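Taking the form predicted on its own, here's one chain by itself in structure tokens.
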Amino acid sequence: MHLCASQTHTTQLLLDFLGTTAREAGSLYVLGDLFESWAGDDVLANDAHAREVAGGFKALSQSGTLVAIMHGNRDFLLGQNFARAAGATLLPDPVETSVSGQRVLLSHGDILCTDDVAYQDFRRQVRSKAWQQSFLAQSLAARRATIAGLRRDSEAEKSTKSDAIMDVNEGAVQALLGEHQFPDLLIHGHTHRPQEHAITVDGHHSTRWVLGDWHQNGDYLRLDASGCTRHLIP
């Protein structure tokens, strides 16, 4: 969703969704990049937009829907304080679950983009406990300035990378499916390339669903006894 205070229409689209359609669900899974960036949970103290988003999830949780949120590459610093404010559980990546008898593997998806070696090196660095402790020890203003610089660098680097490098590696997809005994479904985001992919490896059949972004429309997958279906919110 890449929520930020300046994109009010996207935030409102999400809040409307949380107050209506999402309440029909037993569980709601957000697979990373809920926010465009996240400098640390102390943001909640003085950021009305962040509190509004957390409040929307909290109201959904209190209505009886389980809320589970996974870290993305933009908001990997979401912590337990945010989770409590949102009434949510933070998920590891990847994580297995079961929906209506279907085995489902969930991931943000960036771990599958193994052709982008520079990004994978950066990901390992910023996901380390030592890096995060050092970063969070800085002032909020300094952290936000650092994040803004990293985003500029990232956009500049992406302009020189091919589309193929920034997509998932099929070998990495097959390896992940094999590690988890070939679940029925693998669902991820990150690439902004919404699609359904049928995968067969050594006689095992799985389906990979890729989530779309919320830049133009809302996009979500609904899983129930009839299977998995994609839905757009204009």
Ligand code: LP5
Contents of the next structure:
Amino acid sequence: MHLCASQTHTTQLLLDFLGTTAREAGSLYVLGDLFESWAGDDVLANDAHAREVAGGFKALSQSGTLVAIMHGNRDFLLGQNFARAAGATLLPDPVETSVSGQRVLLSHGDILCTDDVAYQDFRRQVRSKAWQQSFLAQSLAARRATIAGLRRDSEAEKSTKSDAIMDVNEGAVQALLGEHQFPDLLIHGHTHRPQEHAITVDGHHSTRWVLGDWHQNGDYLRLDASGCTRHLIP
Ligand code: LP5
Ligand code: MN
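Now that we've seen the form predicted on its own, could you pull up the form predicted together with the ligand?
First the chain shown before, then all remaining chains and molecules of the complex.
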């Protein structure tokens, strides 16, 4: 969803969804990049937007829906303090689950973009515990300045990368499916290319569902006993 305080429309779409449709669900999974960026859980202390979002999830969890949130490449610093404020569990990436007898593998999706070697190097670096500890030890202002610089670098780098490099690598998808005993469904986001892909590997059939982004519309997948369906929120 890439929520940020300046895009009030998207935040409102999400809060409405959390207060209505999401309440019909047994579980709600957010597959990363809930926030446009996350500098550390200390932002909760005085960021009204972050608190409002956390409060929306908390109310949903108190209504009886399990809330599970995975890290994305923008908000991998979401920690236990945020999870507590949101009444949520933080999920590892990837993670297996099952819904109405269907085996489902969930991921943010960036791990599948293995052709983007520069990104994967960057990812390895910023996901290391030591690096994160030293980053979080800096002042919030310093962290925000670093993030603003990285966002500029990222946009500049992306303008030099082809669409193919920034999509998932088919071999990486097949390998991940195999490592998880070929789940019925693989669901991920990150690439912002909403689509349903049928995949057959060694006689095993899976479907890869790619989430859409929340710019013009809200966009979510619903899983129940009759399968997976995509829904837009106008
Ligand atoms: O995010 P998006 O859609 O623009 O592009 C992603 C990849 N880029 C990123 C970088 C983030 O956007 C930056 C903001 C992260 C906030 C995290 C908060 C705390 C961490 C602070 C870290 C110091 O994820 C982009 C992919 C694209 O998806 C498609 O998959 O291509 O990858 C890049 O642009 C990475 C560059 O290719 C390489 C990185 C260059 C920066 C070098 C600095 C390295 C030193 C880091 C340690 C200080
Ligand atoms: Mn992402």
